[in-house]
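As structure tokens, one chain now follows by itself in the form predicted alone.
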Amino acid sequence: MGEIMKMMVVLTLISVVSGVALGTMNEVTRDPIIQAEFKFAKEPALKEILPEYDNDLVADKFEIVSGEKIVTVYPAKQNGKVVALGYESSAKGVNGDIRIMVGIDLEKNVLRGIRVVAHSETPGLGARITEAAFSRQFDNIPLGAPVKVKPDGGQVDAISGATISSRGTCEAVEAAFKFFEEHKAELSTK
């Protein structure tokens, strides 16, 4: 019986220095890991689908809690005023999430444009919805427009063998409208 309480004990300081372990390490690359998910994901593809800004989105930006999650909204100025914001939205793909950034042109009410962040598609079929050819097909959609793929009776056309990834990329900006819609007023004000 000795015996079993001494492992008991050794493998518990084990889970325990461990568990602390890890989260430290957590707490220590948490910031550096945003700053350069920012850097190499983010901001080039909020450059690609804003208009010319000039102001510092990242000194700008301003977080809306809707439902469970917090969306981070970086707003384009131009001369003090904000002309379009981007964020980012997400829906399921075939493999995960499918995470998009949105550009929202506030003089157009158009979608400016989309980029794909980050997902977990299939290479070299549903990781095809990375390509200017399949992401260009949402640059100036009216706000709030039904966006869907063309077997459901819309205007985007399908990769071929990736209409899952294609629906999901649908999803994610349908998504983005409808938390425009549901935080028009916040979003207007900041």
Given for the second form:
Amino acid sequence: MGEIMKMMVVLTLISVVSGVALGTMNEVTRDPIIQAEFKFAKEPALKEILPEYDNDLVADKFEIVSGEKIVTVYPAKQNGKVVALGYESSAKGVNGDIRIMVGIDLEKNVLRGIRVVAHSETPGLGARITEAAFSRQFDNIPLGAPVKVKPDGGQVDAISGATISSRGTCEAVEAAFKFFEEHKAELSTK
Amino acid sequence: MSVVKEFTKGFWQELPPFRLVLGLCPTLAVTKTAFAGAGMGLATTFVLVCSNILISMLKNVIPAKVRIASFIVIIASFVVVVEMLMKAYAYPLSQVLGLFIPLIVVNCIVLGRAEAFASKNSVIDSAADGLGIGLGYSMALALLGAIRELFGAGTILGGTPMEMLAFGSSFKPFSFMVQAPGAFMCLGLILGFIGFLNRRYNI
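Now show me the form predicted in complex with its partner chain, since the one above was the form predicted alone.
Up next: the whole complex, starting with the chain shown before.
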């Protein structure tokens, strides 16, 4: 009996200490991780798909609750006026979610462009959705217009051998349009 | 004297991937560049040193029957710490290594050193053992990465600010070398070469 008690006590203590240590560590690294993600993954994408802006995107960002998701929106301002919005959207790919950053031009009412920020598609096939030749096709699509690959009767050239990944990217763009439509009122007041 | 011996054995006699042929999953998977290989090796070194020290300190407290479970909890905790630190302070490297950082938990070198060494030896010896094995592992991974990168991408130190082209811009990369079979072949040739040295010169 004594031995069993000792095993239970030791294992429980080790687990508790480990849990507390990891919880503390998580608190300490949470902000640096968010900053690093922004600096290395989101900021380069936002710079390319938003027009010239003169504000601090991180300071001005706000969050909108959409269904179960919380979407972070980065507003690009010129002289204090919001001219464009950048936010993330996602859809299912072959192996997991395809996450894209979209830039919405509020003056021309068009999609300025997209950048794939995270995906787990097959290297050499679906992973080619990150190439400019593919993602450039989404530049200047009017907001709310249907976005489909050519085999589905749309305008986007799918990558050969990667129709599902191409379709997933289109679905992510349509989801971004839907989000904009649903939250138009909220977005314009911020 | 013995501390020095425990430290240096990791560089040749017990060099994990080449002499013991251990820890091959990351050895084959993340050595596309020298930078990624060295990063993976150093992350593993951190986990090895920390877990060796802690396990050696607790060796008289942990009952034999639950030792493996205790070791895994300790090792897994340090791996999560490495993962969070890397995301926060070395984000590009964490993107390159991806899933292979959490997989350090099941790297047989780490549990192997805990079970075979740290649970039987003093804290100082265990720290030296972990550091030696870890640095040896890092160098082995960096070497394999450097060879694969040189032929597979034609670069030296790719992914770092010192990146340069080894054969000029007209070089057509031998992309077989940066794919999975290239890793096997490269590792096989290195093992063969070490076997040759071993037989010929008995070192």
